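One chain follows as structure tokens, the form predicted on its own.
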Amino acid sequence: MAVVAVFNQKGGVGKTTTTLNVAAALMLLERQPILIDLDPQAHLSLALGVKSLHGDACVSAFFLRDKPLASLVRTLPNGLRLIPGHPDLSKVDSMLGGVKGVAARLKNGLSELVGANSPVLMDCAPSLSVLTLNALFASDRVLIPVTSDYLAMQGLHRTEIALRVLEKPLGRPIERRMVVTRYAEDKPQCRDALATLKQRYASELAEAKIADDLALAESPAHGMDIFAYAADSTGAHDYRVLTMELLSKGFFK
């Protein structure tokens, strides 16, 4: 069972669309995946149409209220398998941050959730507490969305300086792969944005790129991935692209 974490301490670059759809994607592949919503905002789960819960059956009651995660499980209509988020997570640092191995909470968790064809990935708040420390314990990989422009490319230099300093504590390497998202082709800024990470980040940046689509922005209104939503969209082939390489990459194993 592959753990990945979608993670970037910069906001808006398409953390949630990217988890969303590259796991409706692995649907598609008969992958299975689980999806947790790690944000306070629960933005992943309103995009999936969840909304309203209690806190009881969100996965704020592993944290708070030391549920299993396997009790929080919700399979949803088109077949995901979701543990939804909730505001109550804002809670977890205050409550948890000094309790002596929280980090590893999630980890041990994540044990219950068995199936080796069932890839597990976790939409994380853009910040470093203690749920992403938690997410970023837990996983095999960190999948990075970044948007070409001058402030999503500093913020990614900032995630890249916290994933080294992680590495330590953890005793291994982080391995990661950078994706781009909202990409136009047409747009000097983003050619140039493009170069650089090619130039710094080299095999680290998966060749997919997600281009900007106004399908992505529309599909979560209407609780879709994009390719419930409009299977023949740029958005949707993008995100097939983007899966099937981190595929056949091993990202998944």
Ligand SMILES: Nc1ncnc2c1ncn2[C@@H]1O[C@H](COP(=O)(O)OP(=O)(O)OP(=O)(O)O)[C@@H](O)[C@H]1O
Contents of the next structure:
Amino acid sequence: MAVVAVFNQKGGVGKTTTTLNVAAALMLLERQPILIDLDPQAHLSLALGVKSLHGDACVSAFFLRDKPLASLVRTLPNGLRLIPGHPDLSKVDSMLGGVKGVAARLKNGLSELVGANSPVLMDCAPSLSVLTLNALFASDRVLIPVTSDYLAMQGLHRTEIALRVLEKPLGRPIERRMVVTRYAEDKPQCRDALATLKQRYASELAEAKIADDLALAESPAHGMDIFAYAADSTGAHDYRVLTMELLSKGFFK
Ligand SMILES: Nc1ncnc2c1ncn2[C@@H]1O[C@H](COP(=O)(O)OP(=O)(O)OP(=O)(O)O)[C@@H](O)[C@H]1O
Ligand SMILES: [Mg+2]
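Switch from the form predicted on its own to the form predicted together with the named molecule and print that structure.
Now the full complex is given, and it begins with the chain already shown.
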């Protein structure tokens, strides 16, 4: 199954929320996703209730000390499998930045991990760091959450340019799908931004939208995905619909 990077150079657009809840929806749909937290903020791990781990138990040990990825996978009480992030990841740029072939490390490491029914979802930091380059090189597809406002559109434009630049050394197009997050129908700026996105990106834009929903903002503090925290919420509905759309369009194949 597919390796998917969840990426946008702009911060706070819902990358971590989307990674977590699409994976949780995939679990409910009987796929067994593996999550990788590639952000030194380790927000994905924290949102899943995984904190205060030693760096040796996290994906930082793969990059900095060559630990095999398979040895770093932990199964959480809800059944999700996670390779946690760690603040040590912030050292990767300075320690590995100049090393030849560094961008291919994760792709090589993942080859032993990917199972037939196990999509891999990687949560990226909001930057084009060595870690993000690794995620993009390793991925079959990129999922780009985008909030529906003016500044997010500017951020998306920069992200698009970055992906286009990367396609050259990769030697292949990077298949991507944008998804609108934190959408509020009653806000004119949201409606305007959505219209622009539809016009500009057409079929690259997912039909499903994620509404602004308090339960989605609350659930990380409880270490839960949205289905465990508030199964009847708008957020749970939206992430289920998005995941079903992505599955039906072969995004995780
Ligand atoms: N649909 C939503 N409704 C309400 N709150 C949301 C929604 N999506 C995300 N949030 C909240 O918005 C904030 C940013 O979301 P998130 O951490 O997922 O973004 P991010 O893109 O991963 O950020 P960063 O770039 O810092 O990694 C968080 O507090 C999160 O709980
Ligand atoms: Mg994040």
